[in-house]
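A single chain, nothing else alongside it, follows as structure tokens in the form predicted on its own.
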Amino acid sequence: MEDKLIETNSPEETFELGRQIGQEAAAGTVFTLIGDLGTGKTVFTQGLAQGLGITEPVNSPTFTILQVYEEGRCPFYHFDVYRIGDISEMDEIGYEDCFYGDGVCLIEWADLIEEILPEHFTEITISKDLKKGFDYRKIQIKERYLG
């Protein structure tokens, strides 16, 4: 996927966009999501899972940490890492067996477990200028190399 800016004017634009995210993402895939809340995360989180064949409701996993879902066309792991205190306990989930499993794994909030994350993921970053609208958002995707 080559880096992209796409600005988006409705909740239902967001999820759109995270639905053909979702529609053309590959197993192996890793995703990190960035943004403030209320951002849309969310919103977009649903859209990939359905573009992945999900129809299960998707929420944000806050205080599970990792959600799986399996009825798509291949694993989806929704991760949350906000209330990680310690990166030691994504040892204890079995982080390494969804970033490099058959899955498309999306981390939200992925900034702060950094020094985890695989050598290779798609960094999306939401944003929201209210100077442009209560429901605009510009989104960020870029193509990140570690290492």
Given for the second form:
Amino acid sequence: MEDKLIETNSPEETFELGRQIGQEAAAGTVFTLIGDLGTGKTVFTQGLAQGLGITEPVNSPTFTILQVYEEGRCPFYHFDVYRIGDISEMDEIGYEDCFYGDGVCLIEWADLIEEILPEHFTEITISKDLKKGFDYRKIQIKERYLG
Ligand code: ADP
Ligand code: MG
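Would you mind generating the form predicted in complex with ligand ADP now that we have the form predicted on its own?
Next comes the full complex, this chain leading.
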């Protein structure tokens, strides 16, 4: 995907952006989502899930770290690592089968597990700017290549 900067002014717009990205996402893609609490990571994720063809409700799997959805055109692995204590919890979940599998991965709070991110991923950063209004969000999309 091309690097880009999108500005939204409502949750519906952020959802729609996620939906479009989900529609085009290739199996094997890893998305990381960075942004403070309440910026819209889950709203974006819900849109992306719909774009993949998932109709069941998607919420933040806060206490489980990983939620798997098999309903769409490929598996969807939704991580929310906000409450992760130790990186070994990711091994216990079997994250490698997800990161390097044939589904789409999305990781909320990916900055907390930086050391195990794959060599290539699409980084999405959401931020507020209260000067531009309570519902304004700046969404940056950037292809990242580590190593
Ligand atoms: P996070 O997962 O980043 O903690 P959520 O997606 O759960 O955040 O919540 C975002 C909140 O911000 C929701 O209550 C949503 O209605 C609100 N909101 C207001 N404007 C926007 C916007 N432009 N994009 C996304 N969410 C927005
Ligand atoms: Mg969330």
